[in-house]
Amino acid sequence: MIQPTSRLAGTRPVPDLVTEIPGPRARAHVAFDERWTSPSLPRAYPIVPVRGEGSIVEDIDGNLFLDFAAGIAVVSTGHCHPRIVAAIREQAAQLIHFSGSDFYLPIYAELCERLAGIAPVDGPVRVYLGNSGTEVVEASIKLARYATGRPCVVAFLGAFHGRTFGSVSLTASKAKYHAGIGPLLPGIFHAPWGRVIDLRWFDDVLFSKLVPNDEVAAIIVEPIQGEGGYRIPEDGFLQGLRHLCDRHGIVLIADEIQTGAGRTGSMWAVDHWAVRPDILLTAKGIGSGMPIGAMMARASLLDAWPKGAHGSTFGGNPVSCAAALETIGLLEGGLIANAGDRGRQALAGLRSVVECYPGLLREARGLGLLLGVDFDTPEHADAVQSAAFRRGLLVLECGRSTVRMSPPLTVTEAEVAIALRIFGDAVADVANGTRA
């Protein structure tokens, strides 16, 4: 067991489950929640968190969990990192809100300059700030159409770009996201994803049978598919996509909302393939839990927008900007390197588990701390997610039958080791037909 030095755990081991799971207070809160909140919220399992530190979460009953979900890959610097908390407190004591869309907010421009300096985009870069990933996806659709004068956008089968109307029109990871809300945004096409041979679809099908190439404004791609199953593309796919866009004057948008901010062991996932998009989108891990998203684009694209073409009342609010600036410093100060080291440790351990259960498990894959394990059926993936939760480890499903691990980038060697042991035990429970 881990013997953490954190103030939250004290001398307790982690995980440390002191009630049945879920406990009595958690069950009561779930009943309360289900009376008042939208039934559209897809809760994974009944955890009711009240405190967090690093990779540790305490629930309402006092149980300690090891968090390898990180708020869906959001708390990149861990729960309540002291430097993030200090930055939030300092900024909140000075100025909580002053709209960056209508006034010259100093910290807004400071963060834009910082992001432009680390953006994997050629030439001068300008930045737009929003509140979330789906917001900056929406912004990128508008910008690409406006800057090119073209109406169509191509996304990929298996992609997840958000749930607001434009971004959900791009999403193609699950049919349920489109159910009952059509018609969706027009001019959207979905291509096969991930293999070099799939790139032939553009010339053989899209441009020859569906839409002329000079009517396509942008191609938006996740360098590694997130909700689609933590799928990694074949080498050459992203490079071929860049070449395709250059050949036809199409804007290449990299959606790094889940893959960016150091999670793959590099600041951006596109770095692994040396691909430079025209627009890069980030959110999730860049703010360590605070609501912020950013669209980093070639200045020549953003310069096309006139004043008032796009904006946001709350996007780039001072408190979120302060958290993001501190997050970038922590990432560059060692957390990206730790993500690479701990990711290699975790992937080796997960592959060992796969070897022990060849009928139940198909593959373990990932880069850095973006890790997925494929199961033979969705039911088995769900059962392992639940078994891990009952043992005190938080993981999440994605794709059709994948369980993902995306812990904070602060995760330690000891925490990875205990997570691997619990995950192996959860798999054994399911393989043996038992319940933890």
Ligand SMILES: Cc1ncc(COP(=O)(O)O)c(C=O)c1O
Contents of the next structure:
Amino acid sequence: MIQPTSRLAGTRPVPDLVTEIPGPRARAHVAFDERWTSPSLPRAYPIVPVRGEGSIVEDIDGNLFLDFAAGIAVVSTGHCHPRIVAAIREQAAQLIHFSGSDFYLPIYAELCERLAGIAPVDGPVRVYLGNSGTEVVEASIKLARYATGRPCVVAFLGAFHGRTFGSVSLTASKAKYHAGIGPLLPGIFHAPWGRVIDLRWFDDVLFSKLVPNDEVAAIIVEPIQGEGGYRIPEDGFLQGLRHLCDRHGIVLIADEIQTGAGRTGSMWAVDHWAVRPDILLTAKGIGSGMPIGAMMARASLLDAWPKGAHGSTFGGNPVSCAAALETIGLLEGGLIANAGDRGRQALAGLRSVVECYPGLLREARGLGLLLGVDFDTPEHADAVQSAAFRRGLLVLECGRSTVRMSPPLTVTEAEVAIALRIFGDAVADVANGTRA
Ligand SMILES: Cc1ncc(COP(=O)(O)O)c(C=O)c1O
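To test you: the structure above is the form predicted alone. What is the structure of the form predicted in complex with this ligand?
Now the complete complex, all chains and molecules, led by this one.
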């Protein structure tokens, strides 16, 4: 038993599968869901969760799973952390909505001040709050264009920045995101990503053949590519980008929607390379599951925006702000350090699994609790994701043929050990052509 004090698991071990997977109620629910919901939703496998606590999720059939996907790297403090639940309850009992855009909501400014205090951005910082990742990406494009008076934005091949029109135009992780919806936002260019030598593309191709450097408002970069495959850049790449932006007066935007909020064992992934962007975007883990996104920007940029240039009815909703404030306290109170320790444990274990299956597995990599394992083919990555699910471990594919692990930052040493064992068994299932 991994959590003897767990309210959810009680005396049960985790995982604990009491039906076939998916169970009868899960199968019935999937049939119901597929009748009513948008077929565009990219469901990975048929988990039907009803309760969560820490790294444990109970499904509709009463099965207990170990959750190493964390709602796509969102529940940073674990499912239903008691302090997050209390903060949400307390705020909901006082004021659920008023609109921080049109009125002076105290907790909105309180969260902005707190975020400005931890932003890895030079000089005075100001903050804009949205509801999601894609919304703050949109805000950053608008701000960079407005503040510089320049029309173009550069993103990277392999990048994922969201699904609304501006951010999907920046996205270049999979062609399917652009299928049938064009034309996309004009003035966007995609650069090769990750190696120091790739930076030559800016002078050799972009600025000399495609657009003058003084027409580029911003370069937006994920410090570690997320949906693109949990890819870590070469040392010097992000520093090189910073220099490039300084040379040409370009705004450097770090999209830390997946990498931020402690996930890599540091509050922000850019900290690992001591790079300070002009704008940093956060969402996902910063609200522990409540919808919130934040754009932290150099005040000299945000000061350019006149009244009414941007806003949102729900952005910075008080209940989400309360969850985010509590999340930041928990991250600083030990969860970031835990992410580093548990990440090292997990990476060492994953590398051992990779060594056992050199044909099937290519590489395990990661920083903190952002971990990816590359397979030889997308089919094998998919098969291992499914095998892990049938054995009670939730993981999620990304990139072309990568399985990612992004557990809650509260994950314990024992939970990591169990996840590694199950992952190894799932790989063995696929290697041996067996079905758990
Ligand atoms: C790096 C990055 N940017 C932006 C987004 C979009 O965030 P949201 O789904 O909250 O709009 C995501 C979501 O996966 C992401 O990983």
